[in-house]
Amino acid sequence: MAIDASVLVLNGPNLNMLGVREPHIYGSMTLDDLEAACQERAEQLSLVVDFRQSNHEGELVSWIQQARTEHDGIVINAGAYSHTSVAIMDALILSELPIVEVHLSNIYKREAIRHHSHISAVAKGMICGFGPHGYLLALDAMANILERD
């Protein structure tokens, strides 16, 4: 697969506490081990990857407004916004971009409140409770929607 693309791999609130925050759903890799997988498979697949998280919904929507015209696809996990900001779904509406939604955990097999998802809403599809193999996945989706596309 030779596409040379770039994918922002976006990470929401408290992502940063990989490795620290609930193992048990979460497990033990940081996040700086999980943007090195991510970086290895982006280059298997022949993927640039921009790997950031922030705790600020509104620095997550300036950084999707600026992929519409620096990247060809994002990869999100917004945590917990992706069950409240209507916010960050109209910014990736408004980024034409194709979307791959991921997430650690199982959101259908936690609290009542995560099963619903406005990032779903606007994705190509979602990946969830796989782990940090999940952010893997989206890249070989994402790969496979730029491929064809």
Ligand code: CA2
The other form holds:
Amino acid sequence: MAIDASVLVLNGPNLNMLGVREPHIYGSMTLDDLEAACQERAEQLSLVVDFRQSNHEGELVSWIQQARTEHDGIVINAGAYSHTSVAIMDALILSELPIVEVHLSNIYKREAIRHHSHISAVAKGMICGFGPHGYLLALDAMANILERD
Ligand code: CA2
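Can you return the structure of this protein in the form predicted together with the named molecule rather than the form predicted alone?
In what comes next, the whole complex appears, and the chain from above leads the way.
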């Protein structure tokens, strides 16, 4: 069991709209509901979760830089920046922390522009297609990684 390890759960652009629009793709849970579910799972796993969302690439980069000294791992759904941001990929590499990537939707069943993620190249692994449950699976995976390493 990873005792009181600290995990930054980062959410990228538009994920603050969860539960408000497109429930057929992203489900009806709001971001606040998702945070509550993550906090509950984190407690069971003896993890401390710092759950954040930003629509701004630079803010996400700054938070990842800070995580290097403040957290033990990063779970990230970078939203559309997953497909475009070399800056976020570089920040994740520089953090030297274990990374678990998560997506609510199955990005491979969607438009071709969503099939490639820069995050996947630097993540320990990636979970997609299971909706909000994917975040809980990502925390399980992170607890396992932190216990192992
Ligand atoms: O499936 C995912 O989790 C995504 O990261 C979500 C991103 C999308 O750009 C990625 O390709 C896959 C978009 C998040 C937008 O979230 C919304 C939530 C509710 C209503 C509209 C958008």
